[in-house]
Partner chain sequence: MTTTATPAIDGWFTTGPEPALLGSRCTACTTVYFPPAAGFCRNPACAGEQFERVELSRRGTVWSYTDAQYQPPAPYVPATDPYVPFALAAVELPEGLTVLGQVAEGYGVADLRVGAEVELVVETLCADETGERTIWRWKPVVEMGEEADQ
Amino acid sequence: MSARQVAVLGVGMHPWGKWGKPFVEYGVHAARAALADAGVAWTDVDLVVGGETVRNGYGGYVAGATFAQALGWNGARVATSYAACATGAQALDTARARILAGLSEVALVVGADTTPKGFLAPNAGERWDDPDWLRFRLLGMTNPAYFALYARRRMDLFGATSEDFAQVKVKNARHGLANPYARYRKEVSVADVLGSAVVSDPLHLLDICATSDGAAAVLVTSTEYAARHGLADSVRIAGISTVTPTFPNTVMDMPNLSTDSSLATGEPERTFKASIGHAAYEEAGVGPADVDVAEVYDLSTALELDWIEDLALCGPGEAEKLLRAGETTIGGRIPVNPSGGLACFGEAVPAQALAQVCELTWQLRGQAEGRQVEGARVGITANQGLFGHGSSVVLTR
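Form predicted alone: structure of the chain on its own:
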């Protein structure tokens, strides 16, 4: 057993959707579900880590304390993390670090969000030194415009087609049918995807995830605490990667407007996204061949194919072959997004990396009713945040 492991004793979620309620209400719902799942009293929690949500005022900026107060002050330490879409993994890593340092024994990690209708956009105001603001102001580059660049790159490099991208949506929609937390629970066809409006060529509306309200929570403890409570065989977090890029970053990343030149240095050993999974594997002491199930960041259908390769679950340019052969669906060699992914959930930014951990915990316990990957023992997540935030979590059973 790795000395770096911590136990996942409880997970909980609030259903994704557009509910029109405060983010705190969603987070409290998920937190109480995680506590009930673990059978741990709120008074036993000695650390609360909140995923920050920048759209929800001061309460969102100090989310750790906000959730601690809403659950009822119990004297716990608090922390708040923000890493854009990697927020949940960074918050989880903060909790893990304090547990492994012996400074905490029972930590509750919560992420919740409410989102506006339409594109995610920077906060108001003029900020000429902010690349996230500049890409909207100077180029009109919404997130789907970047997704389309990545999709076109796959087409040019590997011969991917719009039908391939549509098939990812078809697969994930089928997976999400059995997920009670998913916002969209309806089968779609390739024709449905290709017949939906073009948002940013070559991507259609059904290729791109929505924005949603939602929440997820994870209760983590020391392995000693788990053993004392008769839960020594619980799911473990074996590795968390929050790496940043290494110069030169030669593949475009949101919200940047250019890549680094590799003229003087040569091509890097790995792209940034490939380095995220590599660091998680290295820390966990497992490899891609050990992975039974993956939850990846399908902001668009084409991005799921990128992540399959970035996690080294197949070689470059081979993701389409896996998809076409049915190997990434439940029952295939390496099921990807059995939850339905963001295709079925939409983005609730501070919650989504934690939602992936919830799904993998249910999968490794054998509790993912209607979407179970049989015999799953090792799972990996992949996420990414603006400004070089990596995110990958490896769970084992």
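I've shown you the form predicted alone. Could you give me the structure of the form predicted together with its partner chain?
This part shows the chain on its own.
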């Protein structure tokens, strides 16, 4: 395993929901929870990294300094990250880099969001050079429509069915039942999913994650700091991947209207999503066979199946088999989204990648009450967002 590790001493979250309060309140709640979990005083924190989101509707944009001020100026260094859905992981990577460089010792990473209702849509104003604006204007191409393209390919190429997709929701709904931070804590049946309205064929309303308010925070320190405080056996961050695509990016990615052409250069060795996980494994010095638990970005039910393959937890086209055999359920070979995933949380963009890290920390500590993956020692997260952003974090204990 890699020696370049940092310690996760504390994690904290604000429950996901539609609370309608300022994001700063959620962020401070999560940050204080992480500090309390670690037993570290706010005044010991020498770096604050905030996850930002870029969307109208805020009374000001999220920044690291927003949280630092709300917690009470303590003179800490500050940084702010934006990486779409990977924002939290990029913020964590910034904290890790300064710690490993010896420039910081105790870093607090915070992501929080207050989301608007309905489809996520671009900012107002005419922007004829912005693909995120053009995809709506020229094509009416919403986020669920992209998720639906991926889902349909699984059906036409691998024989996936709407029942398979619904089964992902059923599983995740069950996983999230006991999670106090989940927004939706209710059993869902296959019939419920198939009976909900079709948003973008083949995806139903219950196949697609909601948008939520929420916050997550992670307190990371040098391993020396952890050892000095008697926490040498704490959960470690063994790898963080924030790689960008390799040209040509030949898979249709949100919010693009087209892919790169492979005609002159040939296909890349890995798709973007596969490269995200690959880089995390490489950095951590572990492989897919070592993974005990995974938290992946189920923006749609079908997308969870894509991620299982992109993380090489099974071969291409085999995720449905794993699902049907119960292997991705808690108690199975490789439980996926024991937190309940986005199916139970809804997406709070700048907080979500950190929420995945919070869950895996609880899992590796054996503290995931009511949803524990027994004996979990290695966990991996994965997500992808707009504009070539994506992340994967490997945690070990």
